[in-house]
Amino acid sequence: MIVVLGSVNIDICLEVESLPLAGETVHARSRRYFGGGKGANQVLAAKRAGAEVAFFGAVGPDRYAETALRELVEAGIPISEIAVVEEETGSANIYVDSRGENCIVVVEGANGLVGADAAATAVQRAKGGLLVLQQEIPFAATHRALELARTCGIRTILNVSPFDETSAELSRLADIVIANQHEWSQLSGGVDASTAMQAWSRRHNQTIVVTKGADGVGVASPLEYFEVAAPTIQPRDTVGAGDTFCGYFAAELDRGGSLLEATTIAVTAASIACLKAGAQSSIPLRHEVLGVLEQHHGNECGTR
């Protein structure tokens, strides 16, 4: 089972020709509303990858909560552990340019009220499975969950995103750390990626996974280091690609796959997610991912 403790947001997506500079006003081609939040995105990705899942988070008593949870409900993910609190549902204002690049401004909202009780319950539910966390809920809740999971012998994945001053402390408590290349540079002090990853992995007895967009993924464990290339695509919207990777990666490990197998499937899923708009609506189903992998393998072998 995959248990995710994390955020729920309403994503307000604005498509623009180019991302605005400081002091600049630009026109948007469209405005759309999607369910989002790193926690919700990752549990949905794990579900679409075929995993049994549970999710712990919070929303507000407002009209945005229904939209924020719609994709989860439609996917059959239980929402009974998502608390309704006296704070507005979290939101993310997302600007996406014509190349698929984005910038995001997040309002914490109800996510800021996820606390130690939710952390303890999530850890109990994760026994025998994997606990997945990010950094869009309070530090205290994430820290408590990681500490309890370590005491209980539960394997944990921490996505150090959005990166902040607490990321280094939290990362040392997780079994697997997932970061993009910019977050890893901040975590490691800007040292060469592969060298720093291997040194960190051996020193802390952890697995380090660094996603690098079109350049694929690097993975270091105390026993090995490898890289996996990403499929060549023309991205429409990269929002949610990292969360798709995290959810798929966790699901494949929970299925019993190796680090290499989990990484290969997850990077393919993340690439497919870049072809559609919206963080959640773009997350593919596992059979779609396997189809792309089979086609890619056939092309490499010179077959159709």
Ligand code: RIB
Second form
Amino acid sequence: MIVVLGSVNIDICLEVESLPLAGETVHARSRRYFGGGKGANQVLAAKRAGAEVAFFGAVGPDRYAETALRELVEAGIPISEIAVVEEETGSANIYVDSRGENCIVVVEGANGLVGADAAATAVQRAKGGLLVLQQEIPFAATHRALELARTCGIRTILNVSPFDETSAELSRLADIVIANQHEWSQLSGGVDASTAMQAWSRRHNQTIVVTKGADGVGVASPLEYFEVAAPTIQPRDTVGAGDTFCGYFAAELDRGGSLLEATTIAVTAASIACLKAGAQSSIPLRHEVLGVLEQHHGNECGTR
Ligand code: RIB
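Can you return the structure of this protein in the form predicted together with the named molecule rather than the form predicted on its own?
After this comes the whole thing, all chains and molecules, with the earlier chain placed first.
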């Protein structure tokens, strides 16, 4: 069972030729509304990867919530543990340019009211499974969940995204930390990736996973260090690729896969997620990911 405690957003996606510079006004080719939020994206990825999942978060009593949760409902993810609070549903204004680059401005909204009570319930539910957290809900809730999970012996994954001044403190409480290159450099103080990852992993007795876009993924545990290459693709929209990685990675570990198997399937899923617009609509199903792996590697890592 994968339990995700995290954010729900409505993503307002604007397709532009180039990202606007400060003071510049540009035309968008289209405006589309998608479900989003790092927490919701990650639980959907875990579900599409075949895991049993539960999700804890908050939305507002507004029409945005329906759009924000549509893909979760369609995927059969229970939404009864998502609180309806007196704040607008969180939102993200996302600009995506013709090369697939993006910039995102998030309005916290209802996500800011996820509290320690939700953290405690999520941890209870995660017993015997895996708890997955990000940083789009208040520090207090994420911190409480990580502390409680540690006391109860529940394995945790923290995606330090969006990175902020609390990420270092939170990351010390997690069993597995997932960061992109930029986040890792902020966490580690900008030192050489593989050496620093191995030293960090041994010092804190945790696994560090650093995603590097087209350059693949590096993984350091106290016992090993390895890298997995990313499939070569022409990205259309990279929004949500990191979340797809996290959800798939968690799901594969939960079904008993090794770190290498989890990383291999997750990096392939994340690459496929870059081929379509939208964070959630682009998350592939497990059989599609296995099909691509089979084509490129003959499934040499043995992922079932
Ligand atoms: O990681 C992508 C997500 O970040 C988007 O869905 C958006 O909602 C922002 O939270």
